[in-house]
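Read the single chain below, which is given as structure tokens and is the form predicted alone.
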Amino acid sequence: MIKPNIIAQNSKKVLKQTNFTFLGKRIQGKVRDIYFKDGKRILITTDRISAFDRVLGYIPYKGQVLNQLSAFWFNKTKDIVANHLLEVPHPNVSIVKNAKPYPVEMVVRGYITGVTTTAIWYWYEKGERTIYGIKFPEGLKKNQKLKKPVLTPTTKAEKGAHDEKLTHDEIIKKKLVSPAILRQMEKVALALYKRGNDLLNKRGLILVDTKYEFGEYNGKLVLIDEIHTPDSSRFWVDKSYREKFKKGEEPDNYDKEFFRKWYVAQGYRGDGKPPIMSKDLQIKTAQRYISIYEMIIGKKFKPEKYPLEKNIEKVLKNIYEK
């Protein structure tokens, strides 16, 4: 593990944006910069951190965790459905094919939890029953894992705005995504969460909930954006679960969930100014991220030199400026 007196060095030196204009022009999303050349993608995932659809600040090799381990992923489950990933020419870059991005995120959930307004227990603990059109039994309890892992789409909020919860019916009424698609985006996003909980649980973690982003690509279906990270899911650790979960405990957990729960003890969940982040949380938040890479990997993290911006220019000019 990188030591914290390391991260805090580099906290300083963090990849906040970019600005390459060969490139040409820069569409900036919540972490990612995108640029578009030659009919494809080029995401530069930075160390930006987001939680309730804000840009909360900065952690120290967030970007390379996320890109490397969704290039780990994409591997792990293109057999189930084709994905935009052509090649990882650096550690915080994907060049990516030009899909057409659906207006739909497709969340499964496979316990009852969350802090977020669009997560399961936010609703029930105030009393609703039926949510995301689907019906939740009375006396369930925080953490409880479901009869079986449901889906809880929300729209893909452009920046600056929020998720929004939306049902099966929803989607087709708003005609968001066609009944066909729709069919294929629910159908391949639950066989994608068994293989990602299959091999988590071989890892000795839970896939407790996650996002998947699809597109359209030649006319045909293909998962976009980023998969099975810390950023896009919850990991619990399964050893403990059960026992933290009888007491009432939450559970030991290797993802972004503690740092929301840093934010709500603030009395923040995305509305107004944010408070700072604390120093203390930016590196706590950083060996999060590296711990959960190692463990999905099963490799030691080998982290990039700050600062990372001249790096990457050269890797990318040396394919685009030839």
Ligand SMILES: Nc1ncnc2c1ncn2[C@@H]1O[C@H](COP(=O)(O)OP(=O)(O)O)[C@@H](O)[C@H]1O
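Positions refer to the first chain, counted from 1. Only the largest set of C-alpha atoms that superpose within 1.5 Å between the two forms is called the rigid core. From a predicted model like this one, the values you see are computed outputs, not experimental measurements. What changes on going to the form predicted together with the ligand:
- In the core-superposed comparison between the two forms, the C-alpha atom of R269 has shifted by at least 2 angstroms.
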Given for the second form:
Amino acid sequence: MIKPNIIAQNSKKVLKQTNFTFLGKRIQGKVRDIYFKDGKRILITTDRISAFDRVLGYIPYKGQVLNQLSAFWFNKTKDIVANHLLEVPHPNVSIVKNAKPYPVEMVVRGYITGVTTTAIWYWYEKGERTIYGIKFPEGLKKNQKLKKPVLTPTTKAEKGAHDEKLTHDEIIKKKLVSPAILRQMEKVALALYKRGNDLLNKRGLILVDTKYEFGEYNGKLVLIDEIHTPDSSRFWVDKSYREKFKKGEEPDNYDKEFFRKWYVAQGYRGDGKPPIMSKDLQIKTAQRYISIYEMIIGKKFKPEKYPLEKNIEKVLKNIYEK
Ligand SMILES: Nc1ncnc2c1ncn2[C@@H]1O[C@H](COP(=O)(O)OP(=O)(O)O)[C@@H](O)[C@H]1O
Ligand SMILES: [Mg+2]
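In place of the form predicted alone, the structure of the form predicted together with the ligand is requested.
Below is the entire complex, every chain and molecule, led by the chain shown above.
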């Protein structure tokens, strides 16, 4: 593992934001900077970290980890569905097909858990038994494995807003996606979840739940955005899951849940001014992201040299300034 003092040094040089005017129009998501060129999108994954739908700071190496993890998974799943990835010219950069995103986030859940208003446990605990139009049996406990994975789609909220629950029928009624495309999205999302969970099981992890985004490209469905990263998924440790569940304890997680919990412990749940991330939390989070990368890919993480801007610029100028 990269030493804490190296991470601390680089915490001053993190990739916060890019401003490559030679690439033209730029838009900024919570985590990625996006440029448009030759009918493609250039996605630059920065070191921004978000939780509670807000950017809360920067984590060294996070952008590299996310971009490389997604590239790994896009490659592992391309037989299931076409995806947007064309090229990874730099560890933090993906050149992708510019798709027309469908306004629905396809969430797949294998376990009943979570605390936010889109989590199934949140509603089940309140006594609801039909959630997302799906009927759940009596007697489920928090963090229990579901009989089979379920689809719990949400809206793709505008900046600052929170995602809202959707059902299959609502998506059709609101004409967010056509029935044929929706059926395809559902089938593909379940197949991707299975592929992800099967591979992660071999690495000692469980894919608890995850989110996919799809778009239309040349009249066809494509998987876009990111896949099976710690930003879009929950991972639990397989080995201790049963024991912990039986004892009614929280499973050991291998995602960014501890990051959220730090904020909750400071009394922050997404409203008002967020507390400033401690150095210790920043270092531990960087280490967590790197560990997840190594565990999933099964290779040692090769850190890029900080600062990253100059090198990213050079690589992109090479492609676009000829
Ligand atoms: N291939 C693609 N075509 C069109 N839009 C895409 C594609 N890949 C990702 N996106 C969109 O680009 C944005 C990625 O930046 P991100 O920082 O993740 O934004 P957000 O704050 O919306 O999560 C997302 O809004 C995502 O839906
Ligand atoms: Mg995103």
